[in-house]
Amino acid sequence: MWQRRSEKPDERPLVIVAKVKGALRVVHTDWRARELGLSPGLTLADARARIPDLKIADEDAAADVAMLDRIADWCDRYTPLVGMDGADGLILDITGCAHLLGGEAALRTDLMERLMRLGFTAQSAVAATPDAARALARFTGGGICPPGADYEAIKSLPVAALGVEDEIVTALARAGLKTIHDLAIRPRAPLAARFGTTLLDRLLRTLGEIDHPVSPRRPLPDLAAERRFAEPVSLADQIAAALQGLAHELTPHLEERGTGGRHFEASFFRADGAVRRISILSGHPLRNAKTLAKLFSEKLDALTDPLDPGFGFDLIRLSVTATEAFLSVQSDFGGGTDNGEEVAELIDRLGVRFGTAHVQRLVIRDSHVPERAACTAPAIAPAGRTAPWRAQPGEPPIRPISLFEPPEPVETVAEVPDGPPIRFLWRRVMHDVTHAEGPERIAPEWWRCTKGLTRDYFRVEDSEGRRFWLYRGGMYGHDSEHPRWFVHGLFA
């Protein structure tokens, strides 16, 4: 069990209490109580009634699960495969990441270093299969098996080393089999049939003959490029040169593949343990390094909560988690396609800086309701298609440059039955009505609502010369005694 030590030490046996089946029962111990004979299971009064000086804290599953995602974050740092097992242990897939420390053995002692100065206790084992290692950390002390010596490490450990249910390790008790050796050398249809096909699952892939993969918390990047510090670095100008330095290493990888990122991630980790990821879209598969050096760097300006590096980054990564085939298009006499990549590089610049969802495109769409028949889309993602305008020539435009979401209400003096205003209110300003074209009778969509009410639209010029898009919501009589009139857009 993870159990963190204090600055002071308390001398006195620590157990985690939790409700259970009606009682507070002890879930976890720490050493000392479990020398003192203490284990899960004990009832509180039994436990204090053997030993009455125990410190007693509350079981907090949230937060343990929180500080094992944490972990998990900060294992990152070895490989990206990183897969959680139970509520208590992580497993890490560090096949050919270990040369980038040095080796296994130096892996995993400079894994334990740290978990160590962070405060926690931990074991941990390192073997050809996850199962195996997980089998090997959890019921030995740990240590690093060497590669063939798998079923040597093993086969001596109890059943219960496979992570089956209590209720199958009695029933292999009760049948006499102890050892994960007991169990290899039995035929393996017999068990199956007898103590279930988890049994089976288990004990093959403890034993290396099927390949159950670490299935990994976060998604695997494409391309990684990383930088290490032996001495951590804080400062903007370090952190920015590492970015492009990182940069430069991994595009010509992009390029030999023929493609260019569209999701980068850049993820610092900071020397006592914290993660913080930054991430870039792009709209176009992106390649250029000197591009992806100032879109980060802009971004990084642009952060609400600044990078804090504490006491320092000791490794920077940059990671392509999303590409996209990069077409090599010929550029045509007049430089047309130059302007195209100029603009959607600015929309990157913008989007980073702003927000993707600030920098938008208009869209037409094919509604006659007036506030569907416009929408916008973030700029970054591919223009889907425009439903055309089309407008008779020599007449002055029938829609309105600007529309207020929702429309305001206006007070009206207006002939009945289907007159156009006279006379209007609105923001606390009387308007004349010189001018008046209408009604343009626009009915609710019938097919996606039923209650909706007809609107007529009327373009009206007031004395002063200002053109505005009034509609009246319902007809008189009809709907509704005082239909209710609303300005909904203003012309130029």
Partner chain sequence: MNNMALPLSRRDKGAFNPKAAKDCITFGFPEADRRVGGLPKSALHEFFPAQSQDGAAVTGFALALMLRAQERGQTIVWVRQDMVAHEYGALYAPGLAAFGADPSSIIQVRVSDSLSAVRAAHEALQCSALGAVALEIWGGPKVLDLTATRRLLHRATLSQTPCFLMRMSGEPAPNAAFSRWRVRAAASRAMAANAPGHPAFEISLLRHRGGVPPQRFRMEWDCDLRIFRETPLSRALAPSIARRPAAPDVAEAQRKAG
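Having gone through the form predicted together with its partner chain, I am curious about the other one (the form predicted on its own); can you provide its structure?
A single chain, with no partners or molecules, comes next.
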């Protein structure tokens, strides 16, 4: 539990009020108000009648949520497993992380001291299960529960420490069940039958009889490396050197796994508690430390909101949040490869500089209609399958790269109704056809319930060497009595 301390100490009891059912009621209290007997649910008038000299503040739920989110981001410095606990609490799974700061006691001390310097009053506890730690933090002064001593520490706590609804707490009190110990010694089946499975589930979780892992707020990284600084760093050269060093730390682990990173995230923890995260996407599995450091350097330079170090960063972390199998490519006798690595690196750099949404490539869609057969997508994504109309090496293109939208009508003269034109008029210029190839017949997509005509496409070349992609919309005597001709694209 936490509470922000003001810059000027105020010894008066603090209550937070909100309008509930038309009346101002107390929704939160500080420890002074609780010691004087004030509790959530009281009307403001009753609270003032008991304690006239109160400090009163209006509830701002949105601001509270935003502040708790910022604190949760900051707690990521201790463990990536940070979960929310109601509207005013956090649960941290420090399994395997405590030794990095000298043990559980040192980690808890560091966390509490930093929160105090940031202006917060908090209660914390360390226990074997998340629910036991929650109960100790909220209903005792906190502390560290020795291994195997959880039950002794929580057995005397009230049943409200299980986090169940007030109605269940009241019903249990009427039945004479006031502490966790009272519930723990009772048969489980009658408890579930009378008070519901929620109570039994919370009890078993608190006692550690069933496992209930922390649900992290953010996806867990596949790999991560971090660097802590005794003195916060703020210079660009120091930040770049730290990122490069972290990239070199991650590279061997990626090689051991036979993978490369597709999504990287750099987290910068400021000394004043602010956290800034910057991520980059790679178009191919990446595990080259120099390339990764260069991409982050370009990303930092291209930020519209520059990285503000404030009083400096005391922790920088580099995480790999998405990986992919890294396929080795055999080099040719000249030492080069033909795996598109240079193009992929160019896409990565352009994406970092301008944003991945602004660097696009054409991808194939499941449609044989030319104007629907391809669309644009971020170039960072996999290229996908090859176009079925792609020409063989050394052959002229089957279709033009760009199409007119909509196709432009032309006037034609043909020797036979179903044959290619011998001349056509387009944009007031007459073109004499010297060569023609086709037709490529494309039927409409009947499954889309669209009305269309069969198209016969021809590749034609005029007397001046210009090449066009023409089609006739409709077939004589079949779906049209008067087919029309259109130019759909130009060949380079």
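Quantities reported herein were computed from a predicted structural model and do not represent experimental measurements. Positions refer to the first chain, counted from 1. Under this definition, the rigid core comprises the largest set of C-alpha atoms superposing within 1.5 Å between the forms.
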By the 2 angstroms cut-off, has the C-alpha of residue 461 moved between these two forms once the rigid core is superposed? yes
After superposition on the rigid core, does the Cα atom of residue 376 shift by at least 2 Å between these two forms? yes
With a threshold of 2 Å on the C-alpha, tell me if residue 366 counts as moved between these two forms once the core is superposed. yes
